[in-house]
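Form predicted on its own, single chain, as structure tokens, below.
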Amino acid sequence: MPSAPSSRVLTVAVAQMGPIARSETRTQAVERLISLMEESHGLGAKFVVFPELALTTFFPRWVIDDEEELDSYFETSMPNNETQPLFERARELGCGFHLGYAELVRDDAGKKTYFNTAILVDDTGAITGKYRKIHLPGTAKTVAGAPHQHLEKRYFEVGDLGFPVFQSQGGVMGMCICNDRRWPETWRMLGLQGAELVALGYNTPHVNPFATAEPVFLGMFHNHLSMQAGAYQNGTWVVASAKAGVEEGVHHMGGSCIIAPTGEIVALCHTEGDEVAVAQCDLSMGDYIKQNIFNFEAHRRIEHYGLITSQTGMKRPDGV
């Protein structure tokens, strides 16, 4: 791996969780939080990742028909007064974060949309950027004979504000959540914008439900391949981290890691629980991947990738 100056340098955290039991509240998950970003933050890290629906159990896995009920898995703003302590240990130790939730929003009419979001925190305790899950996984029906449900159709509407970018730490910032990672379209959208750090969260089931048949350890291979693809092609840290264990009877991989723009994993968890991973991110270290290898503006022929935009579906021409 080449050298890296230190000008640019952000020390950063993977903070990955175990299980959030159903009976878990957010006083207690916040609680955690603060512990692993403590922990973080003495080991040097200026930033901290937490997974995807940080605050909760992974709730998409049942039917839930009562709206109270499934709104109880909510924000409604952020911070709120569960969360605040957070953002106030953040600002106090100078530690900025990524954070994972399920966020209700009601416009002025009181019509309430779903999204599975997640916040840029910068080191002041200040959001300065949002994204919302984009490809959901899952179905809005229940399956028969699945081992457990996977609803995120059902229970979240898609993304509503793209793949933006965001000055933020010192570099510029992008965010993916969960089944994002594997789709190449996430990753470029965010390297056409320059991205030099990508922070995502995730909830992924140890085995696929809807594909019983592959064998176990190709889960955590594809995991972590979908995002070395991601980082190299695209001249970019990421920054992955997992809520992990067996959580309401569903055992979710961990495997949060660090990864460099040269595609090499720097950082790995190796447990299954509240666990922290360290890495010395040079932020300026995928320039010569962006300027070279993966220099865009030389050599993209966009005029050949109509189908990318223009079809959703796998189409085969006719005759072939």
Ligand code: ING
Contents of the next structure:
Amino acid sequence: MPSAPSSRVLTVAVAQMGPIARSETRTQAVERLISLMEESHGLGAKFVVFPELALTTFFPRWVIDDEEELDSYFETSMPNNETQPLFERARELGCGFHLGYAELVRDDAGKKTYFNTAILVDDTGAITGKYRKIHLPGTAKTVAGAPHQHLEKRYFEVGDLGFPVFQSQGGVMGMCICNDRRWPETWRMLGLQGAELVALGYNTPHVNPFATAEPVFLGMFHNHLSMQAGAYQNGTWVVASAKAGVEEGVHHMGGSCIIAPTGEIVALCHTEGDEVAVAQCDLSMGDYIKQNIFNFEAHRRIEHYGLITSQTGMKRPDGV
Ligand code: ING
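Show the other one: the form predicted together with the named molecule, since we just had the form predicted on its own.
Every chain and every other molecule in the complex is listed next, the one we just looked at coming first.
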């Protein structure tokens, strides 16, 4: 891989988590996150990416009718008593991080809104960015006969922050969450804003409950394919952290990784538990891709792309 003239190397860790049991407390989850951060720091990392919904079990696999029980999976402030130790450890170590969690927002009238959220925190422990998941997979209603449910459309609103990028730790960072990584629109929205590193977490079952006939190996292939394409076609680093292993009876894939702007996987977790993998990420490495093969200004033809934002579903033209 060609080295960029103005290299801005950030040592990055992807911190994969094994299962979080339904009974596990926030304090126990935070203790695991702090331990992963300390291990990452010991390996030289200055930025650590944790998974989606990293504070609780992946509760959208269940039908939860009781509002109080549902609310118990959400954070009403960030940081809060249970997560403050992670922010303090980040400041002590000079280690920024990405964290996914379920966010409950109350407006002045007390109306509650629920999001699947992720934040960027810099090496001083300050929150530098927030993203709320836009592509919510699965269903809003239970699916009879499915091996487990996937009810994110029932529990979360579509994110209302767009696909923002943020200046953090010397680079332009963006975020997405889980299913977002499968949609090229996610990556291009971040690429059009010059993202140099995209952090994301995922909770992905080995077997798609709605396509159980699909061979299991394709799950990991599609996982990496989506992110490697996103990285290369937008000249950005991608750091993707799984919540892995058999969590409350559902087997989630691992495959947490760090992908270079060339699309190459340069660090990869190989277990389905708490595991750290580290890479030296030159945030300028994507420059030659942005300036040549994917020089958007020179090569994109938006006058021909109208369908992408004017049409939601697939529709064959008349007579085709
Ligand atoms: N998870 C999945 C993802 O897109 C999913 C959605 C569920 C895909 C089941 C395949 C099978 O990776 C989340 N949380 O978006």
